[in-house]
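One chain follows as structure tokens, the form predicted on its own.
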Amino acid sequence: MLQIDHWRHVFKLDPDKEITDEAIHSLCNSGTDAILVGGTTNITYEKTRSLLERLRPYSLPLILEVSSLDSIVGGFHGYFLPLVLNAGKEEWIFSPYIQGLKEYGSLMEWEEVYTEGYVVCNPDCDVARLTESRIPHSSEDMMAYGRLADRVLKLPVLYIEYSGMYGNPEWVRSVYHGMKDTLLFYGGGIRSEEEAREMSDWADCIVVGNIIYEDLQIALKTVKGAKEIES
């Protein structure tokens, strides 16, 4: 079983961007706790599954962060499920995993998956778009989010989603305080070593993953801003 309370970093890689081998040696061989493999568009199980043969050779865990049926993949350490807490079209909530439930529920090892409530803080981005979230607009809105994923929901993960957007750190440390149980992850727009060690004040885990494909030196320097709280 995955030890995800033990992550500080995590590297994001979307499938349908290109990385060579040499990035990718780089960024597992750079302290960082688990790879994390997912986006939002233009995900297949072909791109899946040539970046999961990519990322075998490497002792890291590899978790998949399922984003469509097509695109599920067996072989990885572990799987994601997000929930988007926020989303404006109902049908985002729990219908793809009632279809996904239908077609593997009887195939799954329950102990590899981990529901991961999503709350997406950028309109502009992708996956708010496709979802029509409803983005938060105060800390006292994502605090109520922490809490549902907390305590109603008692989800293993809640994921604040900026997605290459760089957040407010003052509302992760509100949504860090509301809640006891749920691991807190941040994701989105993280640039520099600084920001790294800043939203690692209140997150559990930091989700690194354009600056990888923008500059990856800045990336791999994140490694050392999140672990640094550790110390």
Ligand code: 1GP
Contents of the next structure:
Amino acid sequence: MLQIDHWRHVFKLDPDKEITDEAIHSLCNSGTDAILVGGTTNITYEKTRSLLERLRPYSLPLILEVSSLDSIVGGFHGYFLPLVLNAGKEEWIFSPYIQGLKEYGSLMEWEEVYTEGYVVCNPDCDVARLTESRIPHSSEDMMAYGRLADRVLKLPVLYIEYSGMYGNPEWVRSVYHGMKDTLLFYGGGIRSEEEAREMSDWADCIVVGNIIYEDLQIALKTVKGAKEIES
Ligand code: 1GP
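Alternative state: the form predicted together with SN-glycerol-1-phosphate, after the form predicted on its own:
Expanding to the full complex; the earlier chain stays at the top.
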């Protein structure tokens, strides 16, 4: 059983992006709590499996964030299923789940599966365009999404997704105040130890992606920023 409630920091690796073995080695020995594998565009079964094989020698939890049904690869320790709470297109809410359950429902190990409520906050990111996300406009909107995830849907995880853009810490705080049991993950635009620390004030766990491919040394420092905060 994964102890996701103890996680403070995860690195997110995109199967569509190139990464060296040395970089994988550094990331997996950085003190991060898990590696999340996921992306929005050009994600294939082969690319996902190849990345999993390179990560397997390390003893970290390896999680697949499922973004398309034809790139689901067995052998991960856990599977995060994004449910885009602010999707503007109905077909991005439950239709992929129904299709996936018809194909894989009898094969799933359910204790490895976590539904993540996604609130997409950066209008310019791929997932916002794909799902025609209704971007929140205020901290009140954010608190309502927090309550939707926690009190109404009772989801294990709410993921504030700012992919590529550093978000508003006040909004993250509002979500935190709207929730009791659901874990709060934040991802988007973290490019320094200080930003990692700031978002970790309110998020249970931060997700660091793009900076891995831009400046590995800075990416590695975000672990320290997240871990210094008392959980
Ligand atoms: C992307 O939230 C993650 O899905 C991380 O965002 O790539 O901007 O770090 P960045």
